[in-house]
Amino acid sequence: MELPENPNKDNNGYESAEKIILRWDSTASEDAREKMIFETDRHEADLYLQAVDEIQRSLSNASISAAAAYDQSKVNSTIQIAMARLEDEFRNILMTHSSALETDSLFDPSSSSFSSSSHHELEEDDTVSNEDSSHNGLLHFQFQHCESSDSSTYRSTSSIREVDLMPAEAISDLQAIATRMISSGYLRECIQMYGSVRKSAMDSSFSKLGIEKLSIGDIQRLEWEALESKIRRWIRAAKVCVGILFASEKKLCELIFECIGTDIDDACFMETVKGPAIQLFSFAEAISISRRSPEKLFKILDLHDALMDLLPDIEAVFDSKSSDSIRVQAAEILSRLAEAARGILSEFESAILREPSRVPVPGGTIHPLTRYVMNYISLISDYKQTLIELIMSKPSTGSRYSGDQSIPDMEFAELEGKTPLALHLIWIIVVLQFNLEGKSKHYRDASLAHLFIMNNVHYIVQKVKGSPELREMIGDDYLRKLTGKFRQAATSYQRATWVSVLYCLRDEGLHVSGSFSSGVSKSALRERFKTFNAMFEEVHRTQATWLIPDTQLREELRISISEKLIPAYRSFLGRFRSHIESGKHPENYIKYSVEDLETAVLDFFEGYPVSHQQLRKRSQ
């Protein structure tokens, strides 16, 4: 037979507990206001927690038995005093251990502040692995009543590295306090307080990482140069935020709250990081919906690649139902960045086609548009892997059957097997050439128009050859087609310039019909030499100011000119010199030796003027 419980025993326990609670009532004692229980000694903290447990038991008993020896309202008052004190203690412990992380060390994967390393890093440095393993024990200290949760499996993600945000003793105290607050119905207060303090620490870490609180409007109003530097900083910081700050915060919430109740750890985690996470991703979102322009493509691709790399970590860290919005936001931003990249490429193609400049570049040199476009698509080829995945459709081109003269034609049958990205790059080159052909028509001199096309198409060829990635995508077949085009332009230049000059060195029209003396008309011969001299001097004067920037191409064209001009002049001079020298003032007609012409050709395409007097002086 069981003996009845002694009511005095419970009464004594409550009274002892009440004394401890009231002793630390900050509203009644100045000493209690100035001191924190968990900063005095462990014994006092343990006594206070035991007193709270006793008061909670008394409250439970009072609610069951109206005949209890003590008044329920008194117990309620005592528990409220205890909860107010525990709130202060909870906040104080959090604030004491909630400082911003030293972000500089977080950028260094070998830093000892990491509590885990990726598999790749473990292979590289076993020493770091061993140090981290022992350090990791602080983070994973054991509660006797708490089993590890399956939610911790995200730590196998290679780029997630947790750091110890608080010492084990502080975590143990926070869990002990939170357990009692929540069991007394103070769950909301506990979550809000935790989130408020930890979010402040998160904000400080964000500030150190250079992540500013900017609205989407603020970001879109920034000049692009300023925005570029912010994008670089964001990419670097976002990896730390997701893989270290958010992941470590999630682990801290698990250690404090996971064993107290269902989903409390996740509620505290989201209370802490939802605002910072939205702030972090709002930057990328603002970029994804900003006004499109060609110079933005590569930073948008950088952002896309960074976010794509982060996506597995985002899905791992924000793996609960309550964090769906974060995962969805990240996925939507990634999609918008991809769409922005596709749109910019399409608009870039249209911009090349419409580029309106009509003033010919002096000397037929390389047009700024050609340099810009080719440097641009060389950079595009550096992003080949990303763009091959993003560019899935062929470019919108003209057709030789369409009859539309405002857009060039491009037949895909000739480019079978090319990726959509490669077709877009070829199309950009086609559109560029089409625009250049239009610009060449603004030159009054047909020879200069041909030289302009030769220079620019040659530059295109050299840029393709200089980029292995670009050359692979363009293909050698199309490269040979381009090479043939600039060689054809060089041939057309020579015909336009030198056919008429060399025509002066023909024999036709010099022989006197029926003459049995010399058979040569000296007057016709003198006129022929004068015409040649005048034409050559004009070509020399004009084309010395034209420019071929590529040294090898310039030399090749000079050699080609000399191979036609010099033998023809040498032969003509050899046949008819004596007829001129036997007459009066031969120097007025034979003004240049073969060597003079050879030297004069070296003046061509240097881009600066050479006067007729200089040529004449050099001959003399």
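As the structure is a computational prediction, the values presented were derived from the model and not from experiment. Numbering follows the first chain given and starts at 1. The term rigid core refers to the most C-alpha atoms you can superpose between the two forms while keeping them within 1.5 Å. What changes on going to the form predicted together with its partner chain:
With a cut-off of 2 Å and the rigid core superposed, residue 27 has a Cα displacement that reaches or exceeds the cut-off between the two forms. Annotation for residue 603: C-alpha shift under 2 angstroms between the two forms, rigid core superposed. When the rigid core is held fixed, the Cα atom of residue 368 travels less than 2 angstroms between the two forms.
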The other form holds:
Amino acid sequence: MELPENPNKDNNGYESAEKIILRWDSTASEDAREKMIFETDRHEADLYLQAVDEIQRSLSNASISAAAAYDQSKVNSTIQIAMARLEDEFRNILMTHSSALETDSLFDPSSSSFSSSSHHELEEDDTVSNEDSSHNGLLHFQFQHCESSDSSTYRSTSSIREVDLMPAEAISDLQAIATRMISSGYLRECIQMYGSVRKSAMDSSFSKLGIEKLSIGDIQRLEWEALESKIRRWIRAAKVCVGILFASEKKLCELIFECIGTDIDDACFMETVKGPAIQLFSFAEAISISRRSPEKLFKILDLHDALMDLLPDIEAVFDSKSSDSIRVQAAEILSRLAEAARGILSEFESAILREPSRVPVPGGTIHPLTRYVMNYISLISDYKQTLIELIMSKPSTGSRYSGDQSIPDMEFAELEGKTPLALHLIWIIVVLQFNLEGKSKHYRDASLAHLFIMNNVHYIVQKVKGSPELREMIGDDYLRKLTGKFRQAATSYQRATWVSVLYCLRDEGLHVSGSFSSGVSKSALRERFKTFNAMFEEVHRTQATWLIPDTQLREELRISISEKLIPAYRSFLGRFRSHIESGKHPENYIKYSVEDLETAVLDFFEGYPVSHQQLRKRSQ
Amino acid sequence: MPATDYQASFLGRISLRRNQVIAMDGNHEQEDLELFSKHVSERFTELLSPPDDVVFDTLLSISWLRKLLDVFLCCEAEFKAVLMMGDDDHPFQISKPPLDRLIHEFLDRSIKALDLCNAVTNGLDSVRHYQKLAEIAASALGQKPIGDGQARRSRKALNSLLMAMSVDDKECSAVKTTERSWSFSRLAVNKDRSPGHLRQVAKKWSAAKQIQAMTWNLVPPRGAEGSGLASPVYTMSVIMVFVMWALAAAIPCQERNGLSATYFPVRKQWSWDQSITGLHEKIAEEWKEKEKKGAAGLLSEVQKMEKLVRNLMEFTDSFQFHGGTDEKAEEAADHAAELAEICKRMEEGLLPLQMKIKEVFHRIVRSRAEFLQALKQGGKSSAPPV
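Follow the form predicted on its own with the form predicted together with its partner chain, if you could.
In what comes next, the whole complex appears, and the chain from above leads the way.
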């Protein structure tokens, strides 16, 4: 119960307050409509607020004081006029200070997603020359220069940087007005109006971030390449959006409404940002829903990492009950992206297994599939940090007991202690080889088939050795196995080609015992020479067009061939040339010198056809 | 019955069968197909009458919509089981023609349905906006006696509300209306004319066109096709289109021009045809009536709200100039109370409805992923891009 004050004073206080309020009734006077109190004069503003307070006091006093001479409804009416006025003032102040943020200046150049250390450029020669490349699903996707993400770029610290959206004076004015409105029961109006003005400002700022409004249908229809650049843009924009735009807006709400209650500032905040927030996340959601195919893996991982990075900020900014749905949505999108990544990896493994091209690569060189797969898994090893956490189950391999010939099996006992990701990588190599074995069978020439396997497995080994992360995951044990494999293929090649050639240079069968001959059958000898020449020419002609891309490997194989061929020929010549030279037309039989052969071996595996003339020329 | 219960019992039956070492033959499949049709028919017939707790004379209330979505979820669960169970007998049956093409078309419709879910969710936010404005008016006019102050206050809110509804309607029907003029604050006219509260799905996106596109290729399977898995695919497609159509009818969403005339290609062969067609006709009729008046969605609560708002506007208008008679004031107070009641319904029902739509969204996403997986495993990776 208040101390009884001079009722006349009260009366006067009320009356003068009422006067002020009626003076500023915008429905009543032109003048009142034209000017804004808070723009005009600090003093006027203060007076007005005091007047409002006075009226409000009267309202509460009226129920207590017996000397209530005021008409209750008149007071109500005055309050309503005051509130209408304050609403206008509030709106005006808001709009004066609600211009869109210049978001361009907010992008931090140092956190660019274009990592300078993109050491993951794919090999130059990824283009497919193979005929049926257009048909097989896997190779159809050209693997262009894929910008890697240095995973560490995304796993950065919080990007929350609150910007002052309004000068402090404006904020305190808004706060003063809001307090009065809310204490008069005009909370709803306050929230509505705040929301509608700030919404416009937020929408403008948001639209400058360049995140397009696309439906899920639109996104399914777009080419993946186009989507990749949108994802990049999204990742950069999302950080600014959450960390700066939303965070600043939240701070503003808190500043204005802090004395009044948290529910109110939450409500105002959600009114303002709900639209952009939904638009922001629906892009990521649409991407997480899109069809899975191998070339999408890395951008999906980028998006996953960026969102994971953003999650703490999202939780900090959207921490109220009314923003539950946003947090939940973000978490759901994240898990869907993870699922997509896993699915794509399985998809990739199946695709390698099924890759159907049958046309053999000319020259037995490295198959585009091999390049694609090895480049792909090198990139995977770059994303090791993320994928190690995402990939949790072992690959589903064939079993030696199932009798299913269409899937290879992998012995897990030897691979004890390896992470699931590493197991998947090894499995991929196993499956790749399995597929390559199948392809090698399409070569009519068995030697070429061996060469093909040698080339491709060697390439695999080189790629593994070339990437420390990959090597570490694959492990040296398996690497040794692979090495052994290509060496074995080399050996098989040599056996397949040269055994029969060298057979011509053997001793047995040339000596005849008894009678008048010197012990050597001249006809047999001539036959041998002729056969050897023909065989060698054939092999030379054919295998010059074969290709071993790796210089060192090529050299090694040639040396290995020479080591067997040259001594054998030299000793054969040494022992038997005199027999031929003593007969007719020795040049028909001894066509080549040792040097000729040595030189000829240098033509092997160059990938160029050689003419018969070239061989002969040297012998002149 | 709630979706989850049904799913559990149905899947329970499947696992029981798997344990039995009985060769599954075509008869079982046929049985399941018939059962599926029967259940669909039953559920939709139930929907012909409004839920018990509803007092509106129109069908499309918030709780009816929630029931509709529950029905969708149940049917979808059964549908998936039927399709994938057939899969066990003849692995990857769905990846073989002609079923694979039908499934792809179905998945294409699913994508459109997802966008429609988003559009409807946006629309529900608009409806919530109406609710907030209506609450202001209802509470102001709820005080007795109604004074000048309250009348003005509620008039302001009512004005905003009507404007919001008409702007949304404009958004939805892309028809130009004349700007309303405002008698109060000079600021209201120009600066406050925000381009509609309704959030867009995408530029030039149209709910009507999406739903129309969903009906392309929606052809009842004929002859031999009709007895296989093609028929549940058709059934589920019709269900999906109908549900989306009903939602778009009820709730303001981006660009609904021409939606009322959507054609449903059904054949009266199955029992469920009649129930769905019946519902469609009922809603279409209600729509024809309202279309003349120009409404922001057919949602019963919004319709009722609009009527009350107009009544109250009349009252506050006359109050301003003539003062109020006791009778009129009494009437206004009643209307205000009704309005408050509607707001309460919305307060209680809108969020659960939004969550239900989200559930539907997730279910469609999940099923789509499973179908895509099954199609891929079936072999041919050369599928049309969707």
